[in-house]
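One chain follows as structure tokens, the form predicted alone.
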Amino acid sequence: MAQQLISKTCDFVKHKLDGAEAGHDWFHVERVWKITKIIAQHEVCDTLVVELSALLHDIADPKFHAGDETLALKISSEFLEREGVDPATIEKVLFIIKNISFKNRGELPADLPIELKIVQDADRLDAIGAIGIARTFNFGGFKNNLMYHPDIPPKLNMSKDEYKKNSGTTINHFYEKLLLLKDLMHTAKARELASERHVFMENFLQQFYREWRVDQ
């Protein structure tokens, strides 16, 4: 029963995200789902909630829907209800979808459920390392942001509203988010996986600056 629901959810998400921006498409969701399952093996958790949340977490990313943070909840709730999922499970999944985003970290309650920690870790892992670099530059191109400007410093400690409106350079995004994620991981397995990816990004930035300063 659970596996059939997961299979239907995969099909639903693939269809809904057909044509989505490449950093937030089905392949992103699939990677997060796979990482989620790896982390979940090392934790005591509700695996159905974890998998459903991972699959539905970007079903309607607010960045692509005029900042609407309710649409993903509505789409997910309607889908899960159609599939006969019990209300308690739906509530847990919606809580994760609502609170997974980096920009919402300042609004989270102190005692987070392990299921949210796992899915959030998986989503953050896909935002760093080689894949994270590729996704960041893809989204920067999608937004027509500058790749880098030596006279535009990163904006640190932004509020949620400032973060949502920010259209800085792609390189600045490393300092505003990506390089912060390693130390925000909740689970031991995620911290282990994040370490290598973090070093890869640091090495990339060093090489980027060397190549940028062609005459030095």
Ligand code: ADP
The other form holds:
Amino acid sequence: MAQQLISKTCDFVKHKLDGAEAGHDWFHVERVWKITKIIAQHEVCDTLVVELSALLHDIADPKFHAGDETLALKISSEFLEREGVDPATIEKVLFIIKNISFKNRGELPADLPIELKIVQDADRLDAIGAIGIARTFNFGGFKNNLMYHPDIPPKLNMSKDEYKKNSGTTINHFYEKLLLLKDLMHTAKARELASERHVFMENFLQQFYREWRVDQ
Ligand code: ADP
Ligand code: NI
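Show the form predicted together with the ligand, please, the one above being the form predicted alone.
First the chain shown before, then all remaining chains and molecules of the complex.
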């Protein structure tokens, strides 16, 4: 029964995300779903809530829907109700979809449900490493942003002035988000998986600057 629901949810999400930007498409969701299952094996949690949330978490990202923060909740709740999922499970899944985003990280209570922690860690793992780099440049290209601007080399904890000049470049996204993620992981398994991906990004940035300067 749960397996059938998961499989129906996969079909629903695949269909909905047809034509989505390549960093937020079905393949992103599929990777996040697979990572959540690995992390969940090491935690005591409600696996149905975790899997449904992973599958539905990007069903209608506000940045692709004119900032609408409620659309994903509406689409997900309608789908889950139609499939006869029990109200308590629906409520837990909607809570995760609503609160998973990096930009809301300051506003959440300290005692988050483990199911949210797992899906958030998985989503963040897919934002770093080689895939994270690829997704970030894909999104920057999608927005027609500059890759990099050499006037002020980006660094962590930029001043407001430096940030203003830099923000909007794809390289800057590493400093405003991607390099911070390894220390924001909630679970031990995610921290372990994050460390190799983090080092890969640091090496990538060093090589990027070296090639940009055309040292040799
Ligand atoms: P969250 O879902 O945690 O709120 P986002 O959807 O903003 O995070 O980001 C998901 C991914 O989209 C990022 O990890 C990155 O790959 C890409 N992305 C988002 N904003 C930018 C940006 N300004 N420049 C480049 N890539 C971005
Ligand atoms: Ni996501």
